[in-house]
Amino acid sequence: MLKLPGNLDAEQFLARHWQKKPLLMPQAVDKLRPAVTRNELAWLATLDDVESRIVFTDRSHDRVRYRAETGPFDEEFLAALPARDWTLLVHDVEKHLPTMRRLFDLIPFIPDWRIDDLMVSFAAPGGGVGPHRDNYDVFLCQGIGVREWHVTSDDVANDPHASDDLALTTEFTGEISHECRNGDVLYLPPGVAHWGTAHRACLTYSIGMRAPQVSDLAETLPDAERDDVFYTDENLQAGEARPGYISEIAAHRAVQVSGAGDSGLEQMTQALGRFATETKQWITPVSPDKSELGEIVAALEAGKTLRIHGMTRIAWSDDAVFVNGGSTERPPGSRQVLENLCAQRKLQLPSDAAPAWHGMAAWMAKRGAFEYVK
């Protein structure tokens, strides 16, 4: 878990500045592990499957500007890049690199269905990806290098100037403004205006988050008076973070959040659930054939342990497992196999499982849930 500033503990950070204020963390970590270098992220952006981009700092003009082109790059590429102002950013980087799942542990009091993704930059010096905004929840972790953060609550002016692919707010000082090293950490609530340039080669690694807006629940919400704002857990209790769980609570302020009322709350819980295990297109993993659909499951039926596909999206609430945007009935009995299942990233159904732990396992087989071993 990170190391927070003062005598700060969990509840405090919630309490003083989840969704409310940043926070600057010097130090929150003492080494950054797991961790990749710049040329497995170099790897990674030539894949097909891989999101990626580059954002070039242009200043040879009167004013700063900022491009952006999108992977997946050339091996020949990457390596005439300049020595300078330009950051190369992957994000999914855990569905990828399964092992780098393990950085969610420095936050365990955020629930771990509220986590989007790893995005890991790396930026040549004077690189960055200029002053803007976001919508949701990120942690910043500084590895290698150094970056200079300018960070402020106030509201800054848009720039449509600055850049004709990225949406960027005008230049700022703001109220921080710290060279974070290895190990420090910025936490930003949304809409929080950023701004970071790196001073010296480094990898920085953002733990973003996602809030669904009320028109992604819209089909669930017939009733709902408001639909483009997006789901706020402000007062979050660490006591909520269970691995893979959504709690009732979590639907209760979706729906007035939402402005519908109370009387769609088990609908809710469902469609929290579908959006938080929904998988992008290019990073879903493929349903098994029948073949491989069999031995998957005799192999679960045999007592094997089997691992969660890097890929794989999980989620339960107190009635349901979702898996990959599905959902099917949570059997009963199995909530401890499924916190465990959601915090190892892997199954093994206990001897005397009843038999609709079975069917439970069986549909995820058929989601795609697990990784396929001959």
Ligand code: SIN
The other form holds:
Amino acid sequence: MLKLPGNLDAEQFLARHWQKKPLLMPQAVDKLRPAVTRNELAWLATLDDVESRIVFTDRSHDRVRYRAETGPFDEEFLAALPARDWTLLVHDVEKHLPTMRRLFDLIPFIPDWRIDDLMVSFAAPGGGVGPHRDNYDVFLCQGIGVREWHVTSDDVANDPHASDDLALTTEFTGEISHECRNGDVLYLPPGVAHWGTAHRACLTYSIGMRAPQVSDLAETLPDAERDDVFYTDENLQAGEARPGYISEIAAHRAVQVSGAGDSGLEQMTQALGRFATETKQWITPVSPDKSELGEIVAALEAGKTLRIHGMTRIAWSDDAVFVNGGSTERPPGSRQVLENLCAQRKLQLPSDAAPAWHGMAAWMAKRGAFEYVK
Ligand code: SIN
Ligand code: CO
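Now that you have shown the form predicted on its own, what about the form predicted in complex with this ligand?
So here's everything in the complex, that chain up top.
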């Protein structure tokens, strides 16, 4: 877990900062591990199923301009990048390099279904994406190198010259100005403007959240009053987070945000579970064919341990299990098994597992939950 500053504990962090106020956490981690290298990141950016961008900073005019190009990139193009003023950003790194998921252990007090992805950026000196706001909470964890951050909770005007894909604000200095080094972490709630520029070539690991808008839950909420508002949980309690668990409290919050009236909590949990485990089309694990499925099920029945596929999103609630946007009934007595499965990303059915658990595991396998190793 992060070492929070000033003797804050997780409960105090949630009460004072989560979804409310930025927090700079110098040396919140001894050394950020696991890490990726600049070369690994560049290799990821050459792959078709990896979402990547390069943002170039152009300082040759009266004002600084930013320009984005989207990947995948050729190896030659990456090798020929200039010495300064660009940053390469790679999304969903933990889905492609599953060991990187261990960085999520830094924030055990946040329910993991709220985590969207680990984005890693490598910035050459002078590189950065420009001043902007994000819609979601983020923990910006500094790896090697030095990056200067500016953060402000003030209303900052949009930059009228910026292109739509970058949605920049005008420049500012802000209430936090800090040179982040290896192990420093910056927490930002949604909508807080920020801006990080590499002073020395650096790697930054962003643990980014996701939250549904009411429109994402629309099928469940025909009578919702507003559909453009985001799910919020500023009253989150540290004890709520349990690996993979979507609690009834979370469903209550979603109902409140939507103004849809307190009926159908179970339906709301279903909608949240499907949303939380929905995968992006290009990083959805392929479902096994019939003979592969037979082998996976046989392996499970023989008591073998199967690993959850790096791209699989998985969650569970009091009544249901969710995998990659689909759901099935949760077998009685399966809480601990599911919690372990979500924490360790592997499943070994106990020898006395009830038939319903086998049914659940077979359903998971069909949805591409497991790594298939021949
Ligand atoms: C970055 O890593 O350069 C950008 C992260 C962010 O501002 O959200
Ligand atoms: Co940002």
